[in-house]
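The chain below stands alone and is given in C-alpha cells; this is the form predicted alone.
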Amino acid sequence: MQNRIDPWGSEVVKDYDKLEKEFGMEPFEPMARKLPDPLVYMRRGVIFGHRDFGRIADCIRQEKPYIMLTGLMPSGKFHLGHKMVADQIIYYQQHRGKVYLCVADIEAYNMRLASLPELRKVAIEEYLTNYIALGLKPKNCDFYFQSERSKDQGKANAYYRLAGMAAQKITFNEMKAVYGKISPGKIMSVMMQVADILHPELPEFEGRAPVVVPVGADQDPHLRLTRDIATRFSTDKGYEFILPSATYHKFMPGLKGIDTKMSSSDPYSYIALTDSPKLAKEKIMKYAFSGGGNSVEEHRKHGGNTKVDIPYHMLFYMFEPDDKKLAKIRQDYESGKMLTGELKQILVEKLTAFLEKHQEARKKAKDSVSDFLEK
C-alpha cells in the first residue's frame, strides 16, 4: 500500500486492514453494535472504518439532530456499487438525519470533461430516480448541484464564499503531499468538496451540528484534508466547525474478479439497476467470476473458494441478509456440496426479484423527481 490514495483513480484497494492502520481510521465494528437495526454492510464489516462516528451514533440513539452528507459523480449507469451508498443515505434519513445530497457536477466537468447539461440529465435520470425508488424521501433532504447551490441567494453566497475561503487555509505543497500530481481542475474540485462537507454547519443552513460523510475508502484524502481545513477556520468568526465524521466502505467487486471494480465504462463489470432481469442473469452466468472447480469432480472433491467467488460476494454484500442462510450457502459451496451453477442460480433468483420490484418503483419515482428539484 502506498502512502497516498488517488480519489480520482481506478485502482482497487487490496488490503483494507493496512489502509485502516496507515491512515488512522478506527474499526467500525464497535460502532455497529451501538446502532439500531444496523445495515448488513455495518454488521458484516463492509463498512469497515470510521472517523469520529461515535458522536453520530450518540445522535442516532438519543434522537438528536445530525447531518448526513455525501456526493455523487454523475458518470454513467447507476449500478449495484452505487446502491451501497444509496442504502446508507436512506438509513440515516430513516434515523432522523438531515440528508445533504450533492451532485458533483463541477468536479465531473473538470475531471471527466463532460458537459454540464449532460451531467445534470444523468444525475436526475440515473441517480436521483433510483434513490427515490430505493426509498429516499424529499422531506429532510437537500438535493443540490455544485453548479447551482440554491435559489436562495443568501445560501448560495454562503456556500461559494466558503469554497473561496477554504483555498486560503491550505498550501500548494500540502495539496501535493495529499494528492500527488495536481492541476487547476483538481484544486477547484477539492475546494468545492471542502465547501460541500462543511457548509451544512453554516448559520445559513443547519447551524453547528455533527456531520457524517459515508464514502468509499478511496475518498479518504478529501476527508482528511477537510478535517484539517476545518480546524484552521477556528479563528474566523462564524466558522467554528465540528470536525466532520466519516465512514468507509469496501467496494463491491466487479463481475470480472475480486480485484476489479464495478465500472460504468464497462457494462459487463456491473449490474445496473435498469438492467432487465434477463440481461442480469446473462451477466451473472457468463461473466461473474467463479471460485468453483474446473470440473464437477474437482469441485466435489475440493469445494469452491468463496474468497474469490463473485456471486457469493454479491450475496454477502446485499442479496442474502440472513446470516444463518448465508453461512449455510458458504458451508455447502466450500464443501463441494453446492455447485457453481447452483450458487449462481440462488443469486439470479434474488437479483431478479429485486430488479422487478425496483423497476416498478422507478416508474413511480419519476413523478416525485420535481419534489427534490424545486427546493
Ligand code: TRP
Second form
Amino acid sequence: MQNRIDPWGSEVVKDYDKLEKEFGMEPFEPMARKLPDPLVYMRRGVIFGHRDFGRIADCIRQEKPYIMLTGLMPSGKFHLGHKMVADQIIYYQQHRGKVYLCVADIEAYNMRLASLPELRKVAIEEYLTNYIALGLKPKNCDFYFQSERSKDQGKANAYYRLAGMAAQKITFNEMKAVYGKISPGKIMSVMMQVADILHPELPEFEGRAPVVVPVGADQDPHLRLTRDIATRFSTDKGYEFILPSATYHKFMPGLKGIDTKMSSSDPYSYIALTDSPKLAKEKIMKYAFSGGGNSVEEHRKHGGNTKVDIPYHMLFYMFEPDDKKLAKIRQDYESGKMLTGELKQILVEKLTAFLEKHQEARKKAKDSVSDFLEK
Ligand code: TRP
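Requested next: the structure of the form predicted together with the named molecule (the form predicted alone having been shown above).
Whole complex next, starting from this chain.
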C-alpha cells in the first residue's frame, strides 16, 4: 500500500523511478529531443515522465491542432513552484496549442475548506495575474472555474453532464484501490477533474483532438483513472475520446531542504513572485539549505554537495538556463573553489533581476485580467 500516491497528501514524491516501473509512466527525455526550443525543465529532466506524449510532440512539429489543459488549486501566494507550471502552459500556447486553464475551486472548497469567493480572488489576483505577467495571452485561452464553467448554457451543460456520467464508468473498489481512504469530497473532486481533462474533446468545445495535461507527479492517480474512464466511454456515442496525454514534473524543492516542498502555508519555504527582491535575498541568504562545508577550510577541502544544495537546485531548475555556465558553477562548487556565499550571490543576482522585471509586468497585467474572464 506504500506504493499509492496521495494527490491530497503533503508527502513529497521521491521515488520517480518507481512511477515508471510500477505505473507505466515513460521517460520524457527522448521526447525533449523531438521538441522545438524545449524549456529548461524539458531538457534537464525536471519534466521526467509522460504518457502518450509522442502524439503531442507530433502535433507540435507538424503544426496540427491540439489542446493543453491543466488545473490549479488556488492557495495562498504564487511561488516559484507554480511558475514552473506557468512556463509550461505558456510554452504550449506559444507552440500553437489551445489552452484550457481550470481553477479547481470545487476541489479546493471540498478538500481545503475555503470559501468560493475567497478562492476566486486568489485565483485571479495571484495565479491569473502572474500567468499574464509571465506571458499568457487571452487569445486561444479558455480560463474557467469548476464552479462556473461557462455563460454559454450548451457548454456548461456538456461539462457538468460529463462529470455526472463519468461516475458510471468506475466502481467504488477501483476508487479505493487508486486513492486509499476516500470521502464524498474526494469523489466529487475526482469526478470534476475527470470532466476537466476530457471535456475539451466534446463537440460543444474543440471536438476530438489530442489533449496534453502537464502536472506534478502527485497527480498521476487522476490521470490513470481518467484514461481508464475515457476508454470505457468508447461505447457511448459521441463520447469517443482520444486518450489524454500527460507530462510529469518533479517539484522544485522548498528552501528548507531537498525533501521538502514549497508550501503556501510556510512563507520561508518558498520565494513568491511578489516577494520584494530584499525579502527574497534574505530568504536565500538565511534560510535556503546549503550543501556547503561547515567552515571555509572544510569547504575548500571537501567542496559543496550539489545534490542537497537548494540554491544550486534553483539555478538548475530555473535561473541558469545556460548548460555550460551551470556545469562550471557545479564544478567550482563541488571542488571547493566556489564558496556557499558566492553561489548564493549568483542566485540572488538572477532572482533579483527576474523579480524586478516580473513585478513591473504584473502592474500592467492587472489591466488585462478581464480579457480572460468575460466568456
Ligand atoms: N487536482 C489538481 C491539483 O491538486 C487540480 C486540477 C483540477 C487539475 N482539475 C485538473 C489538474 C485537471 C490537471 C487537470 O492541483
